[in-house]
Amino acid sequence: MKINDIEKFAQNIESKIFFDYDVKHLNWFNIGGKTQIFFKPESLKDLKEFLKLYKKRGKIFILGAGSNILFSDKLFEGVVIKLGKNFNKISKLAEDKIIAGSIVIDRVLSDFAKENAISGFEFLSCIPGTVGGGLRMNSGCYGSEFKDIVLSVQAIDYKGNIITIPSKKIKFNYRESDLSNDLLFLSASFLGKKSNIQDISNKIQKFKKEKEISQPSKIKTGGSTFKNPINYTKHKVWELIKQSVPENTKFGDAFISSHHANFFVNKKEAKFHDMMMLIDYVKEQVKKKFNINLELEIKIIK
C-alpha cells in the first residue's frame, strides 16, 4: 500500500496518524498484531479529508471501546480508525430526547439519562461498549436493546458524505442491524420517557447487581462470545456450553471463564490462534451434543 500521501497529510492536521501501530492494547482481549495505519481524528473536517484521500485502498475498521472484538496476530492491511474526544459529546435535545457522539460509553449515556430523569436507558449501564458499537450490533440486555431507544443515526460514508438515517429505515435484529458496513457512525439521537431519578437509579442498581452475580469482571475478555440461539429457548448459550464442554478446557492461555461459560478469557499471553482454537472447539462440542450451530457475538478482525 502506498502511504506517501497519507504521511504528508498527517503532517498538516491536528489529528494523529500512526503507522505499523500495535492494536494489542486497544481491545479487551489484549490480543492482536499491528495495523498498517491507525488514525485518531479529532475533528469531522480531518475525518472527511482522510476518507476522501484514503479511498478504501485497504481495509477500514472502526474501533470503539474494543470490548467485543478479537484481532488477528497478523498485520491488518488497512486502517483502524478510533474517533477522538470531539466525538464524545452528549446533550439533551428535549425533555425526553438525547443526542450522543458515537464514542460515548454506554454507561455514561445511561448515567446522563438518569441525571436528566429520562428512563429507557437503564440497561446501558451494564453494556461495556460505545454508542457506535451498540448501533452496529443492536446491543442489549435485560429485555432492552438499542432499537428500543434510537431515533436516528448520523453517519459519514467512506467517500466523506454525511447522512442522517431515521430509525424507521433501519432493520434491527438480534445482535445485528442492516446499517451498511461502509458507514462510520458520528452520533445518534435517542428517545426515552420522563420518569424520576430515584426509580431510574433503583432499576440501574438492580441490573448491576444481577450482572455482578452472573458475569466476570476485571479480566481480559471480549464479553459474550456467542449469541443466544434465536430459535432455541430451552437453554441459554452459556448453559449449552457448560453441558457440552469439559471444565478447565483451554488452549494455551485461552480459557473459558469459571464465572460464566460464554465469556472466554486471556489468562495471560493468549494468541489469536489460541482463542480461535477454543472458539472452534466449543462450537464443535455444542453442535455434537445439541445439534445447534452457534453464531459469534464477538467480531473477528483480520
Ligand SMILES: Cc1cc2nc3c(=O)[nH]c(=O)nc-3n(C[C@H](O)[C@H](O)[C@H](O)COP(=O)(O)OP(=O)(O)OC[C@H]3O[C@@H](n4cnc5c(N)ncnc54)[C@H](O)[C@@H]3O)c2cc1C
Second form
Amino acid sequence: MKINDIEKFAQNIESKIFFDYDVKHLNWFNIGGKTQIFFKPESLKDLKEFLKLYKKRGKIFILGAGSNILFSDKLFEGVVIKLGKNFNKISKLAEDKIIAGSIVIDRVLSDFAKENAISGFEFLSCIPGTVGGGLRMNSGCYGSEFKDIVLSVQAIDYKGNIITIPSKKIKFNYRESDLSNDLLFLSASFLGKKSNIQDISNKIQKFKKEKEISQPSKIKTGGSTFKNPINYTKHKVWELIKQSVPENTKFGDAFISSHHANFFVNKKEAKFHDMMMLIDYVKEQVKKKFNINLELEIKIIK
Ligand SMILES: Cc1cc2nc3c(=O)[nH]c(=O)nc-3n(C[C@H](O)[C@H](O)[C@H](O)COP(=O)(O)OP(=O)(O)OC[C@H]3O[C@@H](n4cnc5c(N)ncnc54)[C@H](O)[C@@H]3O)c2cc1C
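Could the form predicted in complex with this ligand be shown next, to go alongside the form predicted on its own?
First the chain shown before, then all remaining chains and molecules of the complex.
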C-alpha cells in the first residue's frame, strides 16, 4: 500500500499518525504485530481529511479499548484508528439524557450517570470497553445491554460524511448490531431514568461483587471468547467448554482461565497462533461432545 501522501499529511496536522506501529500494547490480550498506519485523530477535521485522503486503499480497523479483539501477529495492511482525547467528552443533555464520545470508557459513563442520578447505566460499571465498542457489540451484562439505553449514534462514514442514526433504525441482537462496518462511531446519546444516587450506587456495588466472584480479573484476556449458543439454553458456553475440554489445556502460553472456562488467557508471551490453536481446539471439542457450533464473540483482526 502506497502511503507517501499520508506521510506528508501527517506532518501538517495536529493529530498523531504513526507508521509500522506495534498493536500489542493496544489490546487486552497483549497479542499482535504491527499495523502499517496507526492514526489517533484529535479533531473531526483531521479525521475527515484523513478518511478522504485514505479512500479505503487498504483495510480500516476502528479500535476502542481493545477488550474484545484478537490481533494477528502479521502486519496489518491498512490503518488502525483510535479516537483521541477530544472524543472523550461526556455531558448531560437533559434530566435523563446523556451524550458521550465514543472513546469514553463504559465505567466512566456509568459513574457520570450515577453522579447525575440517572439509572439504567449501572451494568456499564462491569464492562471494560468504550462506548464505541459497546455500540458495535451491543455489550451487556446482568440483564441490560447497550440497546436498552441508546437513543442515537453519531458516526462518520469512510468517505467523510457525518450521519446520525436513531436507535429505532438500529437492529441490536445478542452481542452484535447491524450498524454498517463502514462507519466510525463518534458519539452516542443515551436515555436513562431519573432515580436516586443511593439506589444506583447499591446496584453498581451488587454487580461489581457478582463480577468479582464469577470472572477473573487482572489477566490478559478478551473476555468471553464465544457467544452463548442462542438456540441451546440448557448450558452456558463456559459449561459446554468445561465439560468438553480438560481444564489444563494450553497451546504455548494460551490458557483457559481456571476461573471462567470461556475466558482465554495470555499467561506470558502467547502468540496469535497459540490463541487460535486454543480457540479452534475448544470449538472442535464442543462440536464433538455436544454437536454445537460455537460462534466467536471476540473479533479476530488480520
Ligand atoms: C475482563 C473482561 C470482561 C468483559 N466483560 C464483558 C461483559 O460483561 N459483557 C460484555 O458484553 N462484554 C464484556 N467484555 C468484552 C468487551 O469489554 C466488550 O465487548 C466491550 O464493549 C468492547 O469495547 P472496546 O472499546 O474494548 O472495543 P474493542 O475491543 O476495541 O473493539 C470491539 C469492536 O468494536 C468496534 N469499535 C470500537 N470502537 C468503535 C468506534 N468508535 N466506531 C466503530 N466501531 C468501533 C471495533 O472495530 C471492534 O469491531 C469483557 C472483556 C474483558 C476483557
